[in-house]
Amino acid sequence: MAEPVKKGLEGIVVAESRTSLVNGQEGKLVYQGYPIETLAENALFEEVVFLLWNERLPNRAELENLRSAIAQGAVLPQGIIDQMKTYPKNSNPMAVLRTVVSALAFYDPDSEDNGVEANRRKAIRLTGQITTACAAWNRIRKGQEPVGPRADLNLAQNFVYMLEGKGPDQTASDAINVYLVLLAEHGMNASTFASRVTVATGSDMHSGIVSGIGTLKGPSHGGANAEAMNMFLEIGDPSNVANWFKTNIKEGDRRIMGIGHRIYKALDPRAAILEEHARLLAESSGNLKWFQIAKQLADTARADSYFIERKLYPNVDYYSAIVLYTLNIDVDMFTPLFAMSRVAGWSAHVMEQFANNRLIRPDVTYTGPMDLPWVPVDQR
């Protein structure tokens, strides 16, 4: 008798990993041993990125080499600038930087070596030009010319400064540094996998963060914050919620974006954690109405029986899209900044695959006819 079939893999184990534990039952998030809470209130990005990498927290040396690496290696090459100075101004942001990153492979001299240096050289230069792409093609489609990173900044605050081209502002380069910690790492998700699954075939780091992107590009992964987002504007006042709840909802086939998680089971820690940010943030900046509408539809929605039963709560993608609006980032660029967060993780398992690799070639259940007799083309 066949095995039964598990669809979309759920349940089945596929790797080993010292990355990341997502603990859905309990609403737990640890990166090599740090709970995410730990993280969120103390780290600079960079710090997790080492940790990632190293599976230990650097020392004063080792952060300011990595955080000096990664911001001088963060330009880009021009002819990347040229390149997307060509792209319809309308392109989607994840196809520009799913396009952009492959290009970066004709600039980079460690591109066809799969050694453990030059994999570790281009995950560097590639998480600071990411972040690079990302500001520069929000300027770009907007008829501004790019600004390049400066080698003295963080990421956080990089991204800031390339963005507005000023400052950088330390209360946006704050929340952009805690939504990075936040969304680097989270076990084998569809992009991870997928970033996996690509250099396991003995293929290459730029091919494997590309795979990611591309995945991470549905709305059933990171694009739902941003889909959060425009339901939060859809709706557009706090007085609106409880109607908006009863037509779409309880009378309705919609889903509320944001609300329910593959894995968790419990409030994602995450959410928790963004939530207050959140917060902070619509009351230092006097915009109020986007987190109540937010905070008003997860209370109404907790308070329901159908998403008390199935254990559905906010996840990561519920706030972090009221965070990312009040800082005025466009709707169409959550996503990219949840590729600039994740290419941490991405890497981190694209250089645990290589160091003990393996085909990853899962099997499938035929379903189909057999032994059709053919038929002639005249005769069909």
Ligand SMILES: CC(C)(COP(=O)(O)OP(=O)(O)OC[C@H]1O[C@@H](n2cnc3c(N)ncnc32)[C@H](O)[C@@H]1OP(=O)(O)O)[C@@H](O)C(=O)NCCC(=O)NCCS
Contents of the next structure:
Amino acid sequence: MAEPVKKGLEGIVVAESRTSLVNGQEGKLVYQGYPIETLAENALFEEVVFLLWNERLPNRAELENLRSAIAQGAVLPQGIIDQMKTYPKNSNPMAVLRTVVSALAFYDPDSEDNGVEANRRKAIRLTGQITTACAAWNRIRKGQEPVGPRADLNLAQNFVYMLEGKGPDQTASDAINVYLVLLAEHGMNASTFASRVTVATGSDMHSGIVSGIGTLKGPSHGGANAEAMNMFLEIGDPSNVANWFKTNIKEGDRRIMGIGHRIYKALDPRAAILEEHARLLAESSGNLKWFQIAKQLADTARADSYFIERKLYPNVDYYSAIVLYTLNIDVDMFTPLFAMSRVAGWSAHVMEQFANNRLIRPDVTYTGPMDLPWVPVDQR
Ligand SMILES: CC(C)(COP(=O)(O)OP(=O)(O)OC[C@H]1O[C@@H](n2cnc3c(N)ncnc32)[C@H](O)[C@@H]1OP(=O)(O)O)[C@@H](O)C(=O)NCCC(=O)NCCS
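I have the form predicted alone already, so could you send the form predicted together with the named molecule?
Let us now look at the entire complex, which starts with that chain.
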């Protein structure tokens, strides 16, 4: 008798991990012992990266060393920039990022070395290079020259600087830093699982991160932040929320993007933090419209029995869409920004997988036909 299939691997525990705890019933997220609320309020993204890779917070010198190593490692080889300039300008930025990260392996002196130190060096370089690639693509596709990273900036500041070619603006880089901290790691999410499956075959860090990027791209995962913003744009005005909800959700078969989660059956703690940041940013920008649409739609869903029964709450992608839009980030760059952060978690998991590896190879229940007779091709 075959085992019953757990569709979507729901509830299947595939590894022990020391990186993060996601408590879906209570709506808690903890990185290496630190509640996400504490980290969002206090941590520089690089502090979180150090924490995820070392299981402890850095002292000042260690933090400065990592910040500096990431900033210096963030430079893209000229060959990558030349190649990016040949890509079709309307390419999906996540597809560009996936290709760039794959190609970065050609230039990485450690690309085929899976040793502990080599993996650490690659994780540092990839953390910086993904940010540079995101900013560079956003400029290249608009016909602007890419701007390289500055060795004196932290990653959030460098992103804003490389995107704009000036600054960096303090408010924007502080908001990006919080965003990066919040999205850095999240248990055995789909893209992290994909990264671990890839390297568990003995493949390499770049391949693992490419798998993560390809998996994050989907609208059920990281792609939901852009889809949520497109939904808010479609609604267009707070006065349209009730009618949009009725037509598209109650009478239609659409989902509210940025709502619902496989693990969280309570409010995603990251959504609570981002809601507050979205509100503050919207207030200071003088344009509250998009925040109001999001808030009204979330409140409408939360009061609806369908959403109450299924315990569907806003997830991290819901209000992060408002944060990024208010910062004037292009909507199709939202998911690449997610990747800029999550590379920290992917690489932590890749290193954890290598430290105690066994091939990840689940089974399947065959439901196809059996014992068919062979019919020659011209008789079929
Ligand atoms: C995240 C997500 C993929 C989780 O999927 P899952 O754990 O497989 O849950 P399911 O797709 O089985 O959904 C469970 C039920 O809730 C409903 N549901 C889930 N998310 C919903 C949403 N955003 N809007 C409306 N209904 C939703 C499903 O229709 C299903 O109802 P049913 O039991 O009557 O069939 C899902 O909630 C979703 O598609 N959300 C929107 C995309 C999104 O925000 N993704 C980012 C996640 S961080």
